[in-house]
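The form predicted alone is given below as one chain in structure tokens.
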Amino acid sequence: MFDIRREAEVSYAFIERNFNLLKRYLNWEILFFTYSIVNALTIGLIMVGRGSAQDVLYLVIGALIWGFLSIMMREVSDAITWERWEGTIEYTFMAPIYRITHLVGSCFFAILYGLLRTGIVLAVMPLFFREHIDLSQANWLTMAVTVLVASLSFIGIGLMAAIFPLLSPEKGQAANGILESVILLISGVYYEIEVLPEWLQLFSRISPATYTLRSIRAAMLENSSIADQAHNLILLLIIGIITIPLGFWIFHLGEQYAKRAGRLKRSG
């Protein structure tokens, strides 16, 4: 019988385990932040003394969007590679406890420690950026309320991706990489989507991340409210309602066929 309270209890020790993780590798965690930071800065400062504090902005936005959307993203997949690299993947997969139990529980983990790590990121910007960086006109819960709708889609799309390395632990993490550069091709993180040829155009409009920048940018930039952006934001959550169940089935096929053939193991 399912019992809620149990397993939001397991879900929540999947995301205080993968906290702990975080502990055991924290150098490479702070080498890792450290990165964020220095490609935000180098995105950043491509338009200082070229554009305006706006031009400098817009794509200082990008970059930490888009750093907050990969990083839901990736961890989603990456819950699967801890297990391979801490060889407990085969006792993960063959737990008396619910595949969606275990799921929810890194996906939570995605999205607390992409929040974590932008809001720091975001903190450290204006230290950097201060005569060009005026958030001071920012509408604030415009952009939370669109953070949080995006992070369905990208829940979602993460959740696609973790088949990756649970089918391939050799190249399934390049698999993600070359996904991400996809998304982040067509999305129009650093510039606008009409640059790109018009057959392109036609994928950045089934990209949650397009509609996500569009609405964070036009909270940021233009102090957009929420009726505002109501259309980008239904687009959001019409994505992220397809796109989670569909995550979630594609896993199990993939989980069904890593069992059948084998790959339940560090080495795959």
Second form
Amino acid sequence: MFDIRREAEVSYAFIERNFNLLKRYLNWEILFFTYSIVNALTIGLIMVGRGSAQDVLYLVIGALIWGFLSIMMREVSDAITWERWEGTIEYTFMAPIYRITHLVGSCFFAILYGLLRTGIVLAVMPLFFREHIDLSQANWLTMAVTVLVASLSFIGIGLMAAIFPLLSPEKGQAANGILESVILLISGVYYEIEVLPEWLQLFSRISPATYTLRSIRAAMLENSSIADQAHNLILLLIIGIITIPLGFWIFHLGEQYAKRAGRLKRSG
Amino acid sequence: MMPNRLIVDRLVKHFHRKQPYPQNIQLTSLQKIRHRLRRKKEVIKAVDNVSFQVAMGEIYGILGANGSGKSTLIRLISTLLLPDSGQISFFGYDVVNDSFKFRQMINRVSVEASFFKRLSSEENLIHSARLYGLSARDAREKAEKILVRLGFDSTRMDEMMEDLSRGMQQKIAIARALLTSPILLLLDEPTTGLDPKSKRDVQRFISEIREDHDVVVLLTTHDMVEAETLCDHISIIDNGKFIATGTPKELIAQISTQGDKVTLEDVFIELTGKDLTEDVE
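Taking the form predicted alone as the starting point, write out the structure of the form predicted together with the partner chain.
Below, the chain from earlier opens the complete complex, with every other chain and molecule after it.
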């Protein structure tokens, strides 16, 4: 029988373990934080002196939100990659837990970690852009709701991407890198999607990052309310409702294949 | 009434592998590409029509050389591989159809300890225990008791796994398996590569488990003395097939002639034509 309390405790086990790992690889975390901060700064600084405060903020939002969304996508599949490398994947898959519980734990960690990392980068930004960024028009509530709704669809994508390292850690990481870079290209992270060739814009319309960035930019630059962004938020919700069960189903197929072909062994 | 034993019935598992490059011919890059494009898949019979039963309280040994199918068999019973055909059941639960229930009853120790190396043994054990519904406090208390019996200094539980010796890591792996009180314990070469002291500690502990708990133990090993000392029944596996089964005495009797002092190793060499001493990883 499905015991919700037990499942919550099992999910927590994955969150706790990942935070423990994060502490033990602190030097790597410092490197990632430094890279995230420098990346957001250098992208924002491109526009300082060339455009308005709104233009600088436009780019900074792109850098920050892309940082958050890519962490969400990557962390779910990295959890699998890590277990393949350490050889613990067999023990996780042998435990009497539902896969959904396992993956929900990894997804919650991804959200918490993404918020933590993006929050720290966000806190550092005013030190560099104080006079170049105008946050007087920011609607923080719309931004927070957008981040929350967008997380659903990126978890769905992360679940689908997690089958790559399940089948092959090295090739899986490469495949995920390609997927991530394609989403970066098509979603208008640093430019409007209208500048893309028309055939590429078709793909932009199915990328959740497109609607996330539109909604957050409208919130932060134009004080747009939740009601104003209802169209983008509903689209994000629909994408999330489709991608999450689809992600679980694809992961299930990947797991069944791995068990048939003997791919769960330690690798690396 | 449900049969309180492990039943493996006509189990088959084949893998498909692309043919490797010919070993004895030097190929140019172009030839290698051509070979890569044209090579066919070959079938590897990892487990080939294997049947056996193990009763509660029994230690069942599986002896085989590297690549003979021992670990594949353990992975099939661990729900980590899906069989091509045949059945595995325990207490009436099927390994494929009732895999969740099956997983509640089993745990495993493999030849590689497999832990998060930068986490402490305590953190690794608590994480594993939580997956089986144990609280951190219960896991810590239980782990300490098991580790003391295994001769592990429990004050070292907060050290990172990578700082512990191979023997210590394997003792932690045994504690991880026993924390969850499995009634089917799968030991896949648990003493391979251990120093003599750790090996003795682990072997003594396996004997104690059988005496203290109602459990089925399936043990794969390279070590003939270990198999002879610990196992009630033994099967010898070669190329995925069981080629002999019996008690250690029965196996020895198969090739023993009057007056000869025959060991289990002699039986193995006689039946498989392989020498395990060349084979130990």
